[in-house]
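A lone chain, given as structure tokens: the form predicted on its own.
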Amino acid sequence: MAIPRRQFFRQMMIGAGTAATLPVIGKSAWSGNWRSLQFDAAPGTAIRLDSNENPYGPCSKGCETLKGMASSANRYPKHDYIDLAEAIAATHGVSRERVVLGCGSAENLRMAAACYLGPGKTLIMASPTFELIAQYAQNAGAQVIMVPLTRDHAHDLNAMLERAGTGQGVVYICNPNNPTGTVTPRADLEAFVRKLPSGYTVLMDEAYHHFVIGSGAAYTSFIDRPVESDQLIVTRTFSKIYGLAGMRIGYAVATPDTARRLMAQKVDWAMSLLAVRAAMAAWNDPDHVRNAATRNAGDRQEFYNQAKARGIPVIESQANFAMMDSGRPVEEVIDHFKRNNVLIGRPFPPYTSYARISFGTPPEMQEFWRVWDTMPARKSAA
């Protein structure tokens, strides 16, 4: 029987301020609630500030590539796979056999779960963070342990290490973290990887890597400055800064042995020729990435400015979204925006009053703040 979403998250966070073990639930309970929260407005009718997408779309080269693809639809993308993997490998200074392509971040997470999780093994992850890998872990029969973030909204690596014990499994780290947009310092992560028992694999999700600006030594990618370890898998996606969320394409970088294990779990021909060629066009347009990162930094600062003018606390973000403390149950905020044709992020317990807002275009954000300013005042308790 499906578990209601609120009950599900209450069970996830058994004991305030302590790590909690996630109960095994049916797949339908998870996926059904995900859809009901995110996709109940007719396509094209709502302002979408809910999924951390690039509101400006893909680069012009990518758009031109997509327009000219109809005549190639009869071909499999085998050689294009190879070309894209080689381009990614060359940019990162690694061999091609270390690059694994997948359908967005989702397939890379699924492959890692299939390789390293199962009965008697454990997934350790933050609370809150991007939850999808928990579903894959449950499907594999693994135990899931949720560890609350620190007061600075970073991963609590000491607590994660303590919960790992001498077991086996996966530690999932999203850095910058979704939904908080915060960075866990590189030095702390390196020390964590060194101390982690050999039975664990670290899955480092860098989906929001390109949006990090001005963090200094606190953040450095584990691809750009690698740590050679069979225990480490780093994932990236074309869904965010590249503006190709609808194409469903991403990649992972690992040691050759680890990459081969991941590839053994891959769905053959899962990515379309359209997706691969659009990704190649985007990869070959670094100016678009730099411009998008700069534009996002400006959009982020304007969001801070507007929130500050209204006295709204915001968690400092290094991503293309931010969490703001609404001062009320976030479900009330979500419902208010839905009624006004604006979609924002779903609830992320235990941050029960925080709303996650993906940055939109300036006109979209003007409408967001207009709707915010029409929110009814909360009634005081009698």
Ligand SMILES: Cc1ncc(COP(=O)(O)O)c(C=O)c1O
The other form holds:
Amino acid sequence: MAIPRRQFFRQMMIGAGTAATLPVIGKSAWSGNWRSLQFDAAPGTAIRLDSNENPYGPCSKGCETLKGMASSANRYPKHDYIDLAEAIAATHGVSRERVVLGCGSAENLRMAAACYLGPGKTLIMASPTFELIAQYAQNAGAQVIMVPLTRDHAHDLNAMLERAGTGQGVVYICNPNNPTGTVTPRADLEAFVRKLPSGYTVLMDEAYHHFVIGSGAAYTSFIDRPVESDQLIVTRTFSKIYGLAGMRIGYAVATPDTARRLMAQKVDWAMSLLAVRAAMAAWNDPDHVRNAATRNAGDRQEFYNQAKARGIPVIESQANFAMMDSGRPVEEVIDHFKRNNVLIGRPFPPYTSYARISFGTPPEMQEFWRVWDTMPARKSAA
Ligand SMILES: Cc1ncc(COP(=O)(O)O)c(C=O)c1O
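Can you return the structure of this protein in the form predicted in complex with the ligand rather than the form predicted on its own?
Let us now look at the entire complex, which starts with that chain.
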């Protein structure tokens, strides 16, 4: 008998039934080094399924704009910043002073850390999640507390609230979450923001916002229906769906007061004219976003289908990547793929057997599955 798709996924996806297989880390402090985790030497010919980029290239209008720009490189980007901030603000229905442009979300995360973290302050984040801000927190002398995701791979907001206590600092929420691709429901987040002590700022990272399709995910952006609170910053990036990761541009939306504080930490003239003009062209191309999201949903479904055919559990994702349970230490899988010229995501403890795969183009994914099928069987432990 055919199993309906939803039910199939409930069985396939790790959840309550298989939670025992998930390692539980407690309130561990961040002890990593972001830079040492990054940018493993990538041979130019490697298939790159490791950084959640857009494998199809930059959006075409951004690309066209860039091609014509070499002769403008002698000019500072003067009005371009304002034009882009205005365009973003108009789309989101907010005033321009609420939009903070940055060299990718990375710079906006760094600005937030510089404003709201320091000695005696705390960064609270999920485990696993996108860890860049932990490095900034550590640089600022703040304590980092990592709170395991729930069994559904959502942020454990109650536990985060408990850990916040009466302190001060930042709560980082990545929604959809990298590396799990899962979402934390909007209603839960709204209640969380209401209860959070006033000494905390919530940094809502919506880098993968555009890939969420359908309402079943209980996801709603905090930009499209803003919460008027000085305690809230929402970040977005041009690196993912727009395919402009190499350009380094993103933005944050906050209240005017919070945006002013962030801007005070910004390096002046840091974003290049090329980045800003490419982002502007991309912004004016909503068809690109729609088409890329639809294509990604198809790629995601094909990934599920291939995993299902091999009996591999996958965490259901709302992003342009997914985590699959390899049934072995993920380092072995990463090495196997690397030897075959395919780069996949790094380890994300405590999900020690899970590999994060960024979806590539169909030929790239064909190669991915071919390589997967050549992985040597594990020797039995007995
Ligand atoms: C959740 C999340 N936020 C931010 C970033 C960094 O984005 P950007 O390229 O805009 O700095 C990434 C990159 O992978 C990410 O996964």
